Every structure is written in structure tokens, then in C-alpha cells.
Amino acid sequence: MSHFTVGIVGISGYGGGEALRIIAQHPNLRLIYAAGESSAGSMLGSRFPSLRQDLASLVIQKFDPDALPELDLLIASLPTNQSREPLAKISEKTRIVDIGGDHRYVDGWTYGLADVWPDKIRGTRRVANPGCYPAATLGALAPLLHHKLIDPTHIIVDAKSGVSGAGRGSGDNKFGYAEVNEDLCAYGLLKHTHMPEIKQTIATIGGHEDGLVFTPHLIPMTRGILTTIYARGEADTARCMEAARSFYADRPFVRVMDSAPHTKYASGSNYIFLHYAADPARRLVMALAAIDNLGKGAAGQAIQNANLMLGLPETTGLDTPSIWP
């Protein structure tokens, strides 16, 4: 069986510690090096208390990409604007998966929608992981805009997202449980960080990208995406579903289902649960997607990523099921 050494930088955050939980039950991947900025010097085990003992003594070191230990893989879980020089300092001879950012459409980087293109990702170096949102925004585009089903210029996306999906902040309390709970609320209206990415996939695979618009919500609960999103296009029902199961045919982790999804159908897991309604009279198309965002939105996405860069079946370390309740 094939090992391979594997580092994770931002192991305090919340992707990269879901990336370690992930790589602790991998077959494949051994964790000898992990980086941190405010848990520096700590143990691991001080951290994440039910880490077995090999890994639970290992001590986080401050991040020096110049000072890295050989590793056939990093994961790089940096907040934006912090990824793109450090990283530029790492040898070739280490791959990377940045779930940052940083370096998404970025020349030199592989875009990692594993689910869209696994070929384009397979043997790269260098994969940039999509955005939470993106992940599942464009997991449920993808096969209505390879099927020329909606119009790509026409695209209304209504996305949730549990507060884990802000990171574990500042500690200036606006995430706290009293600020969050029982509140809903929109935010980055028409300028979100991940519309960029969004628009760039939508034109790679459908030709165009005006007209996008995106708002995204942050809902009291830790974890999870819901997306709605709303298109024109004159397709019914059974074959926007029929569209989507023959793109996904072959794809591990997607599940094509009957009725709309719940985000509690993917937690703590790397799926991405679909449904599609439509109204050709009112030239009406509806995609729904759920997924978990530190799952597919992150630390499972990379690893799938990470399988495919190392040449490893891709459902490894993640063919678990959800959990639930």
C-alpha cells in the first residue's frame, strides 16, 4: 500500500481541522507535520483531544515554508490574502491543495471542481479548491449548463450557509451563539469574495457568465449549504434530473434525489445531494444543492482533490456516511 507524508497548515481553523479528522482515518496519508499561528508549540492532542496518540503528540509548528519538512502533500488552509507568498516558496516537489482564496483561476493552478473535471485535476501539482458556496452552487449548475438546459446570462442563486462557514474569526464575538442565533441575515450583496470563481466556472462550462446574481445567507447552525437557485429555461422536470444523473453518472460522491434536499443529508460528509424542479411554461428552471461546508465545501473536497493529485482511488478516506443525527 502506498504512503505518502502529508502537512496541514492552519490545523487551528475550522477546514484544517476537518482536514485532519479526514487524514487521521486515511489509509494513504500519514500527518508529520502540522502549522499554526495562535495554537504554535502546542500539542495537537491539546487542541483535538480524541486524536490518537501518534498524532495527538505531534507539535504545531509557526508556519516557514522555508523551513518545511519533505511532504509529498500540503494542505494550506489560510484565511484570503495570506496563502499566495508563502506558498509561492515551496518546492514543486510538494503538492499542494490551497482551500484558501488565494489561487483560484490563477495561472499555474489547477481550478479543483472534483466532481466537474476529476481529469483536469488528476497528477497536477498545484489545485486550488473551490469556495464553500461555489461547491455547491456550481455542483448543481453543472449539468443544466453542459446541457444547454438554462440560459447562462439568467442566473439567480439564493445560497445558506451555517456559521462555521465564517471561520473561527477574530474572537470579536460576531459569530458568538447570542449574535447568531435566531437570526437570519444577508450579506455581500452583489460583491461576494466567491462570485468571481462562480462567474469563471459558469462561462467555462456554459459559454457565458452576465446576469449572475448571488446572496448569500448566514442561518444559526454550524454546518451545512442549502442553495436555491432560480434560471430560465424550458426543460421540465424529468429532464433537468435525467440531465444531472447521466453528467454524474459515474461520480462517487453526488447523489441525484428525488425531492429537495436537506443539509443534514451531508454532515460531516464530502456528498452533494441534488434536486431539480421546472415550469417550462413559465420558462422556469430550479437546481437545488446541499452539502456540507466543511465537507464538500473544504476539507473533503481537498482530500478528494488530493486523491486524484497522488493517483489514489478518489473516494479514499471518504467514502463514510453522513452523520446523523
The other form holds:
There are 4 protein chains.
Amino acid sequence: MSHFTVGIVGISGYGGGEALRIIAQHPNLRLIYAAGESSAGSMLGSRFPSLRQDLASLVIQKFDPDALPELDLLIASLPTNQSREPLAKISEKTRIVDIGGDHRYVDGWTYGLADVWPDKIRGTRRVANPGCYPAATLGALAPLLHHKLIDPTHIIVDAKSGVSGAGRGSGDNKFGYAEVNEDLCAYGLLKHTHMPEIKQTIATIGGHEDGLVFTPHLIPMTRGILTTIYARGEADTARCMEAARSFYADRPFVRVMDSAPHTKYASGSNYIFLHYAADPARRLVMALAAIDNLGKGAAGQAIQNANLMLGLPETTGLDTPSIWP
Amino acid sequence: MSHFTVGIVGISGYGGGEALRIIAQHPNLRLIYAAGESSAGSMLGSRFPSLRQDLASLVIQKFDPDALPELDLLIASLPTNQSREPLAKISEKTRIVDIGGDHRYVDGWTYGLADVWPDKIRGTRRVANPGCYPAATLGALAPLLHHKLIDPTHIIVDAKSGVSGAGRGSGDNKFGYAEVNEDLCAYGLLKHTHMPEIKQTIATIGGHEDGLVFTPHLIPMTRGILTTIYARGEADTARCMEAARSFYADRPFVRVMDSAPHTKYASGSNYIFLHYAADPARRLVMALAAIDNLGKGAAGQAIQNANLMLGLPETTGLDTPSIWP
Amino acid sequence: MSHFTVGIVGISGYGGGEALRIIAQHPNLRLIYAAGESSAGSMLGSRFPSLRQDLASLVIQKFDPDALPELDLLIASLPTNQSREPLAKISEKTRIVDIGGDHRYVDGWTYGLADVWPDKIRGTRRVANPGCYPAATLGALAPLLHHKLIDPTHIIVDAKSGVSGAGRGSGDNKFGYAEVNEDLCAYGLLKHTHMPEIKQTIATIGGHEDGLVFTPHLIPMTRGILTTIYARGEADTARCMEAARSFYADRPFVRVMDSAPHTKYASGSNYIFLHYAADPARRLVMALAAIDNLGKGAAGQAIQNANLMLGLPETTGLDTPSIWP
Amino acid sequence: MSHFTVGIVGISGYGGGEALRIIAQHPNLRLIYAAGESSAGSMLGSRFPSLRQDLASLVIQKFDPDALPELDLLIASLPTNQSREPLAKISEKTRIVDIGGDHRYVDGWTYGLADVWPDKIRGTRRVANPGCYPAATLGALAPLLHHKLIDPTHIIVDAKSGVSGAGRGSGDNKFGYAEVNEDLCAYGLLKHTHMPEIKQTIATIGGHEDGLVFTPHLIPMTRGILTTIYARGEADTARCMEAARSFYADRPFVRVMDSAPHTKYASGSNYIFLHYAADPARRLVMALAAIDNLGKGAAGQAIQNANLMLGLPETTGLDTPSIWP
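With the form predicted on its own in hand, show me what the form predicted together with another copy of the chain looks like.
Time for the whole complex; same chain goes first.
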């Protein structure tokens, strides 16, 4: 069995931690390097107390791109605006999946929407992982755009995310338990940071784009994203479902459901659950997607991309059921 | 100080319980009757262990409309389809607020959208309390419809509710803690039961109605509703905010906020928090409302209606801050 | 009706916020001053969006003990070690209740265990409010100690608290939603900071003290404390219940329950719920107490103390039911 | 690689579901039979939407012990008092692990405390899996009892469990989300059903037993058990830690921690996390254990037992990190 050496940068964060959890179960990846700002110097096992002993004893490094061991793959999960410079220094021999946002739609990097265009990703060496909101949104929209069932210029995305999507250690108390628990709010009205990424991909698949409306909401739960999308089109429900089923035929991580999906279907996994409902009389097409924001929305898709880049079967190490209840 | 005798039917449910909590703090209402299916025969204090002694010793009755004491006011919170017949038997001398859904837009009953048309409610004797989703939706839409800032035929309501909105004791485990916690889903796509009520009120205020899209979601929290509404119109943000502020000038329970409201702003209170954002270039008007589904969405608005019916100052017994955190 | 002018210091924190919520409903207290570190300069209404207009327009000050308005009462809720010096400067004319921990068992200050010794508090001008864990622990123990039903030298307190007990704005992510949700832990084994306060009161009521074991736990909920206490004694359950019922006869905020209490019984209120179970064969006496850590554990008891200090009926402004569900 | 055919009875419940999740990742177990009361007739994939296709298409049966396929292993997770009769009918060729409570300390069945006495389990064909509370309690106590560091006749166990421990589908609303969320309570004071099982094992390891005090609490979270144990003994902290470390040397699922464990350390895994603190001056020894009630407390330990029964390496299919955050 072929083995590849792997490193993770940003191990103290939720994305890096989830990458570690998946890699620990992956038969072909061997973690030999982990770097993190707040945890440098301690052993992996002190942060992740359920690791196997061989992983637990790895010492967390301060990230220095000039002093990396030889790696077949690096998973980078750094804060926004902190990865361009250091990742540019890393040898082409090392494949990189950037979970962070700095390389999306940047020259030389492939946008890693793995369920939609796996062939673009196979064998590449620099992949920008989609953001968590775009992963859920674009997964639902792609079949409709591809089959021209909706007008790409009138799309409304009402998105809801668990709190881990805000990242760890913001330093203020905005995401403190007693603030977030039993609360619900929208934020970033008409100006959310993920909009350009979504718009660009809509244009790529749908031909053009205009007027996307994207409203994120913070939900009192740890993991999960649900996007409820309202678009214009004449197709009925059956046509939309069929379009999604044919578009994603043989795609192993996409499940087109007969009823509205729950985020819990996806907890701890790389799956995306889709559902469609349409009312031609109102020219309305609704699309719903449920993912784990740390799975398909971050580390799950990152490892799916890594599998494609390394020539491994796409589901390797990812084919495990969600956690329930 | 004038005193009115009050009864509550449906005391075992969440709506009835919240009515009890408010009435216990109301200076002009004296509870002398409480009825409930599952709790008949026990004392109020055994169900609500923090009640004052005078209320705690009241014995819960099995509801019998033919054997009511003389009441100035009855708050009814019965399951759907169970209130028409019994409430019809009750003397006109007893004012009734029906928190349940059976009398909304029914002849002889006033639709109790208290913040919007208090004058219709003052002095009436039969009021149908709005549903929780309609309360949040219509509170946000009314100023836009009244000022003709949006097209009443193209409204999308993406609504999110805490679990207490589903009522108590459904008997299955669909709303069990381990099922709902850390989960999020949409339900009733394109066919939710509250749609007719919302549509009728849109038509009443906005002149006509067509094509309402309403999508409810279940949120892992106990209390709270947030509606995120997408409509068509040319107005900008300032115009919408100004319309809401003038429409609700002097309305004591409506707060038009400078930023997106949190449901927690409203927890345990009768307030509704509104916010608007518009993008004329896209002909988009967004309206947001946050309420407590058991407050403005049920018992709070019921007591506001009762105050209006009884000729009391509208805020009597309701002018208390929300619970935080 | 007599009116007293009141100030709150520490309005940005959870304790100060809860004091504000109670004072807003209190018929004899008029808030004219509010101070807070992080919120100075803004209006109260911007932090507490459901306040009545008269309170909402009050501007939050930076706390300066030399520049206070004339106040009949000051509620202080400052971080540990920050209240001794400034509060010492305040005129004797202003009564003070210190919710913080700096004046507990300090000369010149009365320990405000209001349900146990109201007569010591009546008319005093400096009261140190009990900590939240001590409030729950001592409320349960007092009748047993007073009636000499347990050995004061062998008491084990297993205490569980919601997250708001940790205060607001610690600045690190230890109490972040995604860290605390779905997690449970003990902390401060054999060395918790509240132990001296509890031990001193055990000695005061029970004659002597030795060997207290106190283990706090963090529970994934916002409000509530439950203490499960294991002590040694020969009494049976009936004797313990009877002792508590006679000890607390006529005490309005204490409820001795026939079964184990839920913390939710107390949410948003100043009540304490007690229950006892004993097994003479094992010389075991168990005592349970449930409170809201921000109610009886902080601001509720503070206002109860203030009522006693000001000569008001003890339940004024506090006689409201808990929030449910 | 050797393969064994497996069946699960009780697939609709939380224990059966977790067994399914683990078996789906187990390299040597092949699920060919699943039975469940409420889900009979539907496909596994309709209940567990993230299953691989080969498992998803398995049709759930109504359990009939006379019509089982040939199985190497059956995992039974039936309600109390419903497994003795049907399991007695099953051929000795089929090994059985009973997650339910009916065969604990019953003749012919081995009590499956896998971390403590793996050698008793190896090669046996009938194993009664420990209950979730006993698993956490006995895991912590075993080293202390074995090394005679505590008095087996004076043990107090204060246990806290997430809601999934109550099982699924009780049919009443006691475990409804709005009832349990933001609530905390003790139950079954001095008479909990798991006490005999714990007492018997204490006697087995510790020589004799008397006077166990066991107090379970319900915590508003889905998964996790924490036991906080108070015992009598002269040992200091270092001695207790050392005793645990030597007792569990080489046991792969036991982690003796330097500080108090969090239940989240164990989420989704078969690990048990232990910690000890002692105060010889008070003759006090404290022991803490954190597990996932569905992992070490049910399905995790069941598969560990199955591995031992089948002659597989004990960690096969179980050596995966916990889910975090």
C-alpha cells in the first residue's frame, strides 16, 4: 500500500483539528509534521487526548516554511491573509491544500470543488479548498446551473451555520457560550465575505452571474451548515431532482434526498445532502444543502482533494458514517 | 385599581404556561380558573413550582365550557381543531383571546395583530391571536406594505423557530433532546400551515397578494423566532427604516434596530425587533424580525390584546425587560 | 410609595445585567446611575435593547467613586480584587450590596445570606452578597446544621454550574460555545476559591467545621446551579425535610420540594429549591439545592438584601415566577 | 483478512445505531442482518443517510430469533426485560454481546468489563456489556480497589449523563428538547437501577462491598458521562495515579490524565479518561472518569468485547480519535 507523508499547519484551529482526525483514520497518509501558533512546543496528544500513541507523541512546531521536512502533502489551515507568503516558499514537490481563504480563484491554484469537477483536481499540486458556505451553496446550485434550470442572475441564498464556522479563539466574548446559546441572528447583510467566491463559481458553471443575495446566520450548535436557496426557473420538483441525480451520478459523497435534509445527517462526515422543491406557477426553484462545516466545508473536502491529487481512490479514509445522535 | 377575573385553558402547554407567568405579574388580572388536559386535578403549584402561594393553590380543572366560573377574560391555548365548539358556548360577557389557530380570519373574531391595528382590538370581545410565525413575519412586513415599498406578490419568508414552537407533548420522539440538539432542518417546503394566515394579512394591508413563499426551519434552541424576508422594491435602506419608524411611532413593543436583531433580545418579552436592508440596484428589500415565539408569538401578544380589550394601558404587566443572558 | 435612588457598577457583566433587569421591574427602586468598563459612554438601551425608554436613555459611566450622584443604594458587581479600594470611598449614606467576592467575611460588612438570617441584614448599610456556589450550598445545609442533623466536619459538596457563572468576557476561548457545548468537566479539585466562604458559614451555623470537600463542575447551559451534598447523620428523610420546612417556615423564597429539584424551576428568579434524602443505615444525609446562579446566586439575592436594608417588604420586585420552558 | 458475519438487534435505538456506525468502519466485521421494532421493513439507508451503498440497501427485519441467518456475532440492544427469552433461542455458534441489561451477572454470561478483565472475555460466546454508568464508575474504581487504596464499603458516586443515555422514543415528553435544554437535575436518589451491577463488581474486585451511594444526574447534552467519585483511603494523589497507570499499563483504551478529564475527550470513541486526586489528611480519595455513554458505555465496549471474543486485535475498528469540537 502506498504511503504519503503529510503535514498540517494550523493544528490548533478547528479545521486543522478535523484534518488531523481524518488523517488519523486514513490508510495511506502518515502525519509527520504539525504546526500551530498557540500550541507550539507541546505534544499532539496533549491537545488531542484520544490520539493513538504514535501520533500523540508528535511535537507541534512553530510554522516555518523554510524548515519543513520533506512532505508529499501539506494541509494548511491558517487565518485569512496569513498564508500567501509562507505557502509561496514551499517546494512544488509538496502538494498543498489550502483550507484557508487566501488562494481561492488565485492563479496557479485550482479551486477544489471536488464533487463538481474532480477531473480538474486530479494530479494537481495546489488546491484552494472552498469555504464552508460556498461548499454548501455551490454543491446545491451546480446541477441547476449546469442544466440551465435556474436564472444565474437571481439567486437568494439564506445560509445557516453552527458556531465552529467562526473559528476558534477570536479573543472576544462574541462567541462565548452564554452569548450564543439560545440565540439566533443574521449578520453581514448584503456584504458577506464569501460572496465573491460564490459569484465566481456561479459564473463559471452558469455562464454569467449577477445579483447574488447571500445572508448568513449564526445557529446555536457546534457543527453544521444548511443553505436554503431561492432561485427562478420553470422546472418542477421532479426535473430538479433528476438533474441533481444525473449530475452527481457516481459521485460518492453527494446524496440527493427525497425530503429536506438535516445537518445532523452530515455530522463528522464529508457528505453533502441535497434536496429540491419547485413551483413552476411561481417560477420558483428551491435548493437545500446540508453539510458539516468542518467536513465538506473544510477538512473533509480537503482530504477528498488530497486523495484526488495523490491519485488515491477518492473515498479513501472518508467513507465513514456520520455521528448520530 | 380595577381588577378583572381571568381563566386560562390549556395550562399544561407552553403557551398556557407563558400566559400564566405573565398574568402572575399583571397588576389588574386575577387568575381564578385554570384548565388543562394532562394536569387536571393537580394544583398549579405542582406544575409551576415558583408561583406565589395564592396562585400555587389553585386546582387545575378539566375544561368544561358549561361549567366556567364568571370570568372577565379567558385565554384559550388549545390544540388545533379543538377550540371552535367549546369556545362557542361561552357567554359574550367573557372576553376571549384564542392563542390557538382555530379562529384566525373567522367571522366574529378580530385578528389580533396588536402592534399594527390596536384600534380594531380595543373593546372587542373575541380576538384570534396571530400564530408565532405570522406575528414575526407580519410585524416586519406591515410598514413596507402600508407604504407600498414592496411588491406584495413576490415575498419570500425564510423563518427560523426554536423548538417550543412545536408545542409540548407531541408523543413521538421527533422533538426529543438527542434528536434536535446539534441539528437544523427546514420542513413543510411550499406548504406550511401558517401560509393562509400570512397571505390574508398581506392582502389586507398590501391590497393584494400572490405567490408568498414561506419556509420554516427548526433551530436547536427553546425560544425565539427570526424571520429573514426577501421582497422586491426600489426603496433604499434608509427609506425602509424610516417607513418602519414612522409606522410604529409610539407603538411600545416595536423596536426598529440599527443592526440585525438577535432573538435573545426578545427572550421572555412581548417585544418585536425589526431591521431592514435594501439594495435598489437589485430591486431587493430585506426585512428581519426577531421575537420570542411564546411572547409576541403567543402569550405576550395575547395579554397585549387583553389589555386593549379591557381598556387597560396596553403595556400593563408586559413592560419588563427580556432575560439575558 | 417610597422611592430610592439606585446605581449599578459593573453593568456590562452578567451579574450587573441581571440586577438591571430586576430593578427595572421593582416598584420602589429608581435607577439613576450605571457604570461599566467596556460599555462606558454608550446608552443603556444600546446594551439592553428591551429596556423601557426612561432607562434606555441613561448613559453608562466609567466608574469613579469620587464622582457618584447621591444614591440610596449601590449594587456593585466588579471583578475580584477590584472593589475594596473604590467602595471604601463611598459615603455611608449610600447603602452598598457587593455582588463580587471582596467583602465576604470582612469586618464592617454583613454576609448577606438573606434566607437564613434576614434580621442581621435589616437596616445594615454594607452587605457582602454570597457567591453563587455558597448560596446554593449553604441554603441546603443551614437547616441540617442548625438542627444538628449532620456532622459539620464531614461534608462533600458536588456542585454543578451553568456557564454564565464563569462571568463574561474572560478573553480566552475556554468558554467559547464550540468548546463548552456538549462538554462536561470538573475543575479546581480540592482547591476551589469558594471553599473558605462556605467553611466560615458552616462554622458559624454548625459550631465548627473541618474537612469540607467541594467539587465544582461546568455544565453546558447558561444559567443554573445544582448542588448535590453528601453528609453524615442519623436522621431519616422525613426528619430532614421537616427540619428544612420548619427552619424556612415563612421564608418566601425557599421551597422545600417533595422530589429532586430541577435548576429550571429557578430560572430567572430568586427562589431556591431544596430536597433531602437520607439513609440512616448508612449514616447518610443527602441535601440538594437548585438555584439560578444569577438570581439567588447573584442579583436576585442582592435585591432581596437591598429590600431588607431599605426596610421594604422582602419580596418587593422579586415575586415573579421563573421562566419556563 | 478474516471476516465475520454480524447482526444487530435494536437498530432503531441509539445503542444499535452506534454499533452500526462502528461496524461500518470495522475491517473484519460484515453486517448482514439488522432488526428493529419501529423501523422494520425500511432500508438501513433510510434511517442512516450517510451509510455506504452496500450497507444502505440492507432491509431492516422484525426480530425473530427463530429466523436468523447464520451469524458469527450478534449485537443485541433491546429494551430491559425483552432479551432473555429470544436470546436464549439463539445457537451457540453465534456469539452474542448483549448491550441491554438483562444478562449482567447472569449464569452463563461473562460480564464484559473489557479494560479490566480482557482475559475472561477472550474466546467466550456470551458477554453482557456493562451499563453506561457502571462502565464509567468501575473503570475509575478498579485500580483503587485492586490495590486496596480505598475502603470498598464507603463509596459515593456522583454521576452525570447526557440525554442519549435515557434511550430513544420513551413516548412521553420528559426528554423533549424544550424540557431538557437549560435544565439539570438529579434523579433516582438512593435507588438507581444500576446500583446492583456496580455493587457486584466492587465486591468482585474489592473483596467485599457495602453502602454504595450512587446519584445519577441528567445533563443537557447528547453524549457523555462523567463520574465524580468520593472514597475513603490514606493514599495521596501520586499513589492513586501510579496505581491506575500500572493497573492499566498496555490497556489501549484507558487514558490516565494529569488533570480532570472532559467528556468531550471521549465523544464518539471507546476511550475512558481517568484522573485521581487525594487528600490523605481527610482520608479522601477522589476518582473521575469521562466516557461517551454510547462508546465505552455501550457500543464501543460491545465491539471491544466482540474483538476479544473473535480473537481479533482488541483495537480493531475502534482506534479512531474522538470528534472535536
